Each structure stands twice: as structure tokens, then as C-alpha cells.
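Below you'll find only one chain, the form predicted on its own, shown as C-alpha cells.
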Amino acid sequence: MLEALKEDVYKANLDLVTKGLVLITWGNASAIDRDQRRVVIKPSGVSYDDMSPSDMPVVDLEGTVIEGDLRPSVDLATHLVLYKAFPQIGGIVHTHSHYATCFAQASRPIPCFGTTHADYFYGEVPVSDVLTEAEVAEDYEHHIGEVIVRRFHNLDPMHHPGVLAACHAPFTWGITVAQAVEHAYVLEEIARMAMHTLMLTPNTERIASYLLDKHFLRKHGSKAYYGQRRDL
């Protein structure tokens, strides 16, 4: 089963390359496995060009590595720390796609304007609090899925499927990490939509709520008509 989950994660990455949401080895998408408690990574420092399904690796959820001879990405604390937190996802995927990117270093959220946007996000794409000097110094990654956890103590992360890391760059997941780097994609759009509607006219208002309900529902929650039945 992890040898179908190192394939994912290997596809994941490679399609955040083809959807242009990375440079060099700017991101990484990880994937879950929630009854053995395993988390597959992309290796750090390694060229998309250079890796294999084999390459990826293996992890408990205390980031001890089980299986495979790289060292697991930077940021697996931050991707641990989200999936004890979060555990609806399944996977996760951090970028430093320059849309969201910029909207994170302004320390800024990506507001709702549209139905585009609504139909992913409930709202603005959250971002994070800046992190102390003192949980840059210590454990940076860990602090870093603490700070984005802790702003999600009222939010629905399947309503939010992504955040905006102060400072640093965005992370999105999903139900699979297939989903999230979907989410990833959208999120970089919606951000490039919301820049140039605030060039266009600065004072542009939010989306009316009755709107966001509408196109966030019929493809979210109990009630949703978007797409085909699964039962079908």
C-alpha cells in the first residue's frame, strides 16, 4: 500500500512543475496513510528531474524515517504538524507559487471578490501570525504548523483548504494529496485574480455572503449538486 502512496507523492510533486507552482526545489507535496501512520515526502534538495517513486521517503509521525537512504524535505515537521491537527487531509502540498507567495509576504489575506474564488474557499484564504524570533531560533518548521494551526482554531480547514504562512509562502491540502495539489493550483489563481481586481479598482467589496453560501455549498457539504453522483 505505501508503494501506491510513494506514486502519488512522486506525481504530485512532478505536477506541481507542470502546473508552474514551482521553481528549482521551491515545494513539496506529502501524502498520509492513517491506518499505518506513515507519511510519504518529497526528499530534500532533490530535482524533480532526478527522482523516482522509490526516492520518496517513508516516515512515522514523529518524523523518524522507516524506509528509503534521502533525507525527507525541510518542512516535513510543518507537514506533521497539520495532519495531527487536521485529520480530515490526507495530503498536503507547500509551494512558493508567486501569487499566494505575494500575498504571504505581505502578510495579507487573499480576500473573496468572486464566485471563482468561492467555489474552493469560504471565505478570504487565511493568513498566519509572523513567528517569534524565539520559534524562528528553535524548531522553525514545527512553529510554523503551530502558527497556521493556531489560526484555525475557529476555521473549518475542508472550508479553508490552504493558508498563507506569514512572511514565507502558502500550504493547501486535501481529502488526497492529488487534491491538494489542485488546491495548490487554485489557490495560486484566485491570488492572481485578487491582485489585479485590487489594481483595477483598490476599493472592490467582498463577495455578499448570500453569493459565497451559494457557490460554496453546491459543491461542499450535505447538500451539494455540483457534478455527477458517485452512486450513480
Contents of the next structure:
Protein chains: 4
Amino acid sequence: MLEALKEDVYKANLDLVTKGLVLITWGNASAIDRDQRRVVIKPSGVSYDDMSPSDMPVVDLEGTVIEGDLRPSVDLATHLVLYKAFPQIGGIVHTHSHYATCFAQASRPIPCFGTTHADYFYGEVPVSDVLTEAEVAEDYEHHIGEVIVRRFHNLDPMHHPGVLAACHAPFTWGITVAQAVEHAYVLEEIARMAMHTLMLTPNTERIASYLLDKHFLRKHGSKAYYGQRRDL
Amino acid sequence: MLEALKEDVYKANLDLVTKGLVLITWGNASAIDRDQRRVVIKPSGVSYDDMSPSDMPVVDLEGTVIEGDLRPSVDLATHLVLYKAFPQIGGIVHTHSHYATCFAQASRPIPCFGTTHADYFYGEVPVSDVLTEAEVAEDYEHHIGEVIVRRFHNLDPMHHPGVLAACHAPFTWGITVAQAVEHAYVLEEIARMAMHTLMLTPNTERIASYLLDKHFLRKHGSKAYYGQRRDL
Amino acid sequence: MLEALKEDVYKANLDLVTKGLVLITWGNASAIDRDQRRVVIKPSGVSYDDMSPSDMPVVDLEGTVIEGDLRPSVDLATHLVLYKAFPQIGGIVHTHSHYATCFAQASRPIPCFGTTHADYFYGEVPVSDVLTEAEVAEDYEHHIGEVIVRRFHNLDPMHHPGVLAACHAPFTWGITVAQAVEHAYVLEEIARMAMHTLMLTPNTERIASYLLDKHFLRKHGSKAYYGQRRDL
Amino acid sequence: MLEALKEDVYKANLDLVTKGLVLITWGNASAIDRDQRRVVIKPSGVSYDDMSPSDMPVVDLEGTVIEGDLRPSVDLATHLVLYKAFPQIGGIVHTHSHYATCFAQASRPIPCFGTTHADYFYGEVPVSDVLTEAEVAEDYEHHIGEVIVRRFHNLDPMHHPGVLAACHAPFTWGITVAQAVEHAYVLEEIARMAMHTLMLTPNTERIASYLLDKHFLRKHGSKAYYGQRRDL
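Structure of the form predicted in complex with a further copy of the same chain, please, following the form predicted on its own?
Whole complex next, starting from this chain.
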């Protein structure tokens, strides 16, 4: 079942390695079929070289394996919480990409310092809370999802297609898993730009809100005019 | 029409990717035919992998598409302002190359700290103003060009073959589009050198004017003696 | 003798180059056969391009060459001290990998700032003492091993599979030489993450002990549940 | 004439590019035949892709071209001064390699912070003076050589096989041009290590003199014991 989605998820996981976002097995990608209520995700701790599309486990929204011989990623519970809370998203990516992880380790949001950032995130990249001891002790991976959702209480996940889990690493998402990969790639570059900008001028100011509006809305929303017209 | 120029522009756009100056579709190159008053530029939001020379739109100096099925880059209006204001230039490149963009985000000019820089820029790399809300609201990309031209009021664009658009990213130019690409590449390396020099010694002084003169004029101007003689 | 182990050691030495952990001949890997009490190690100062598995010298635990025409690495004496002191380990790697070496040069342990680190080291990466003049004067390489062992007086080498030799560079180890290589690779990335985290926020705090426990024990020890079940 | 030496110089110039030490045409390598009193050097401003060994000009010690159709590198005069002052050296390399150039731009010597450095330089990497206006005005490239030689008044060029020309970039040398390339490569890595060590701990101390002695003399001088015995 879901052979095309398995292909997408398989390819997305390999792309994370090719793009330099994942070392060893430090990352995973998943996608959801909303009609069938099934999620396809990377198997846990398996080398990227040894995987094939048919190795991708299929699970239901409670995390029960419906198809596949391998255990799903330990981060599955986090993905499931996000899929339930953010109905617009179709794919999720988790990495320990270098610069985004440094901001997560410092528990600092990434400020919007330029148009590169504003083309993708409608303001800062948020940070979710550090988990409490109780949240870690029971259903740890589930609670990682919960603290992310809590952080998005007043944020639109389509305006901020990613988050930094404090002391941990980033999660990104998108309409498709391929877009979630693109957002992971963009997040890493804007994190690196923000770090070097801060090292050059520690008190750099965020860009003006009218410039943020211009860039984000030039590519997103009903008046977008970047790229080729979609109806052509 | 302009098939040779389309080849040059196509190749220049691919070179930006090969040289690591452009990620995703974050950049564009153009060239002008001054006799025919036509500009060839990258199409908007098209992947570099999917382009061929014949996809490059040809426009007139008012931006009307004369030939080609694809929309020109959204940055076209900026390029046109620069071609009109700087009659010596034949090609323009826009990138979000990493270190140059960090200086742009911090709105800091790049000081001339060494001979590497002095071989290409006759002094600092200038920064243009942040656009006002009114300039962003109407004809945004046109106004990016206007603020750059304003910054060059007393500067020779052949002595400073590039600029940092504040909160945004660099633009470079040259006699040809290939030279504009070379200047984009050099700008990125001198930005990276300047950043690391400042991190090592924050109060590093600019090089002496006689050393700046020596290096810039050894490669440029009537008494240049670097390289092989052009008449050979 | 020990042809399979020579293959492993040969391959490990090449992997160090491929993974960017070793430049020129700045590194070496070894493995031990505990039953036969023999160690296989890289030959000294030989280019990685020119080696074959049969070039790997076999030595006894006193460092006498039992088989092979080439001198063993000058760091052999260090490896032998570690094999004797840490009976659980089967392989050792020494590199001058960039960021780990910077922490060693600054004589600073690497604090645990995030889960990436906590998945592999159960707390900070320790630093061993600078050698005294007397320790350098006689049996220098032997004493490098001794100061490392002294540093592990109250530490479990399986909880901290590596160390920074002050003013020098890292050593890592593992159950096998392949695992020692993996630990050298991980150490380099967590050193780089810690450096950039400190540059971003100099007073970043270490992660909570309950989060450190969770991550280290999720992958190690009797209740590990990361990856595929080993008995499958 | 000197066909073998032309091959060596050609290969050394290409190695500088392969090793990431030279961008565009920012570097050159030369070698000397002491018996015939001839120097072979890279031609000026020629792309590395377009060269062949027979393009390498041969000059005498006054800089007169004896063989070859292309102009020698503009830096030839610097090389000639060094060959005359340092009779032990057989090859010279000039690059604008990134981190070494940053130290040169900041006019800071590179302190010896660890054994990686001590294996190649017997103490800090020195910086030569900024040239005066008069020195720049006449015979500029000759005077670059003169200020380097002045800096080595009390230094042994075999103990410090390289220098940073202030506000400019590094020069390295060796017994052969291949060794000069190796020293350029090592210099770049120890510059990068020193910069990151200083960013981590600005007041890092230099290594103890007994440790410096140990490492430099383990690889150099009459009691060297690193590598394979030369007489085998």
C-alpha cells in the first residue's frame, strides 16, 4: 500500500543526506496520506545506504505498524502529534543540521535579519520549551510534539514551517515531504546566516515589518507574483 | 535573436550554482546588447537543472518581453535601472552568497583589509540604503536599483564592481556577464576574509592608500602590468 | 596472521581520510585481538594512498613487532597503555580533527549542550593533563597514555568513548575499530556544534541531567530502544 | 631545458588548486636549479586549466626570461630575493589561502598552540613588515622579498618554512617545490586551528617550550624518529 508515498519518503530521507543535513542516522522524514489516515516514516537506526522504499514502515495515527518489517523511527510519536495538530501539512522532517541545532542548543529563536529568511518564514524561527523531567520520563517523544504544538498556540504553522526543539534540534514541515526537505535546507542556511551576522554585528536589528511582509507575501498567499504562474 | 548572449547568460547562471554562490533559485544573471537595446535574463523561479539557453527571456529596456515563453526574474527591474545608470557595464549578477549577504544583513560595508580585496575593488564594498516603506510598496524591485544608483552618486561603478543591498544581498557587474560572475565570486571570498579578519582582530585597520593604489592599478587602468599583454 | 583484523584496521585508517578527520598522515587507527594479545596498527608516516592491509604491523603488548616490514605508528605506545587499562575496548583512533583539536589546544572539555552529544557521551568530553617536562623527556608517547588513564580514574571509558589530550588532539575508542572511527566522527561534529553554540551564546548551560540520562540510556545499556532489535 | 623541473612546478601549481589553497589565479609556485642558476615559475595571470609544463618560463637569477613565451608571474622578483637569501630552499609557494591570509590581514603572527603546529614550525609563524610608500613605489615585488628576509634576520628559514606578508598573504618554502606546497597546506590548517582556538579561548597560552622541542625535533634534525627510516 501507499507505494508512491513510500517512494517520496525514501527519496526525502536520502535527500537529507545529499544536502548535508543529516550525518550517520541523525534524521528522518515522513509523509501522511490524509484520506487513508496512514503515515509512512523512516525505519529506526537503519543506515541510509541500506534502505529501499519498501523498507518504509506504514503506521496508523496511533503509531501501530500496519505494514513493514522494521521498527519505525523513535521520533514517530513526535510526527504523529504534529500531523494531528497541523491539518494543513503533508510531510515532516527532523534533522540535527549543524547551525539550526546550535540555535536549538542555545535555546535562541532565529531572528529575521534579511530577505532570504523573509522569503520562507514570516518572522523568527520559534523555539519550543525544554521538556520537564516528568515529560521526559513518560512518552518522551510524544511530549516533544506536545511542546511544539504549545509553542504554536498563536502561530500559523504555514507561516512558520519549522521550529527549534530546545537543547535538541529542528523539525520542519510542508505541504509535501519534498517541501519539508526544502524547508529543512533553507532553515539551515538562514541559521548559518543569522549566526555569522550576529558574530559580525551582535546588535543587528530585525528587518522592518513592511519588508518582511513584502518578501513573504511576494512568494506566498493570494497576491504572490514570484516564479511562473501556477495555472500555466 | 541574441542566441550567443542567451548562451552566455545561461552559462553564467549555471556557473553561479557550480561556484556555490546560489542555492535553490536564489540568484540570477543577465547581459545587455547595447546596440539592440535588449536584455537577456534568467526566467523567474525556474530550477537551474531544467533550463536551456532558449528559455532565457529577451526584454527591452522598459521590461517588456520581446521573446520567450517564461516570465523574467522578478529582479529584472533592478537590473534595468543599473544598465541605464551605468553605461559601461555589460552584465549583472545577483546572488544571496553567504558571507556577502551577512554583511548586507548587518548593513556594513566591507573594508579593504588586504591586497586580495584591492586587486578588484578600489576601496570598500559599499552598502545601499534600506528602502523606505513607500519605496517597498510600489515598484519594489525598481527602487532597489534606484537606491543602488543613489549610493554610486560619487563612485565609479568600474572601481567598485558590486554593492550590498542593505538587509538583502549583493549585486555585482562587469564588462561582460562572465566578469560579473567572477566579481560575485571574488566578493564572496573577500567578504569571508573580512569577517574572519574582524573576528580575529576587531579593530583591524584598512590598508594604506598607497598599497590600495598599487594593487588596483597594477591590474586595472592604463599602466596595468598583471597577466599577459592583451595585444599578444 | 590476523588478516581479517588487518583489513579492519586498514579500512579504518582510510575511513578517517574519507570522513575528513585526517589530513596528510595526521592520524592512526589500531585494533586488538584480546585472545592472541596482539595489536594491529597503522605504519608510521606512510601515505594513506600507498598502504595495503598487509602493510599493517602486528605487535605484542610490549610493542615488539611480531609481523610486518614497516615501523608501527609513533603513537603505538599510547595505544598500548589504553588497551591495557581499558579491557572493554577493541579499537582506538587518534586524529587531529579540526574542532576537537581546537578544544584540546584550549585545554577545555566539551560540555554537553544537546541531545546529539548526549546520544554518544554520558556528559562532557574530558581533557587529560598537559605532560610535565619529565614525562615528555622519556617515553613521551607512553606518558600520553598514562595521563589519559589518570583522567579516567573515576570515569567509565564506555560512557566517555574519547578524550582530548591537552595541547595535542583527540583519541577515541570503541568495541571495534569501526566504532572507534564512528566516535571520532561524532566527536568532531559535537566539538564543532559546541564551539558555534558558545560563539552564539557564551554562557549556554549544559543540558539537564534527566535529559542526558534519557538520551544516553535510550541508545546504550539494558533498556535501549533505539534502532532495530539486535536479536532480530 | 629543465623539463623535469617544469613538470614539478606545473604539478605544484595544479596541486595548489586541488588542495583549495588557490582560487582563480591567486597563487604561484616556483623551483630553482641551484647548479644551473635557473628558476622555473608559473606564468602570470594564466588560468590553471590552460597551462602545460612547457608553458612554465625559465628565468635567470636576475629575472631575465631564458626560455618560454609567456611572462613570468608578477611575484617573480619576490621569489628571486628569497632564493638568494635562503640557500637551503629549492621551492617557493605563494597563495592567498583563506585563514593564513586573515592572519596576514590582521598583521598577527600565528602562535604555536599545539602539536600539529609544532610538527612543522619551530615556534610562531612570523609576519613581515608592511611596506613603506617608497618600497611600494619602486620595485614593489622585490621589496616584498626584502622585508621577508629582514624578518628572518635571526630566524632559520628551515625552522620556520613560511611567513605572512602583512596586509597581503603567505609565502612558504621547502627543500623541493612539493614540500613548499605541503607547507602551504599545513600553514592553512594551523592558521584555521589557531583562529578557532582563539575564538574559543582568547587568552590561550602557547605550548611549553619542551613540548615544542619534542615535536619539532621528533620529525626534524639528527634525532628524528617519525616515519620510516630514510636509509631503508
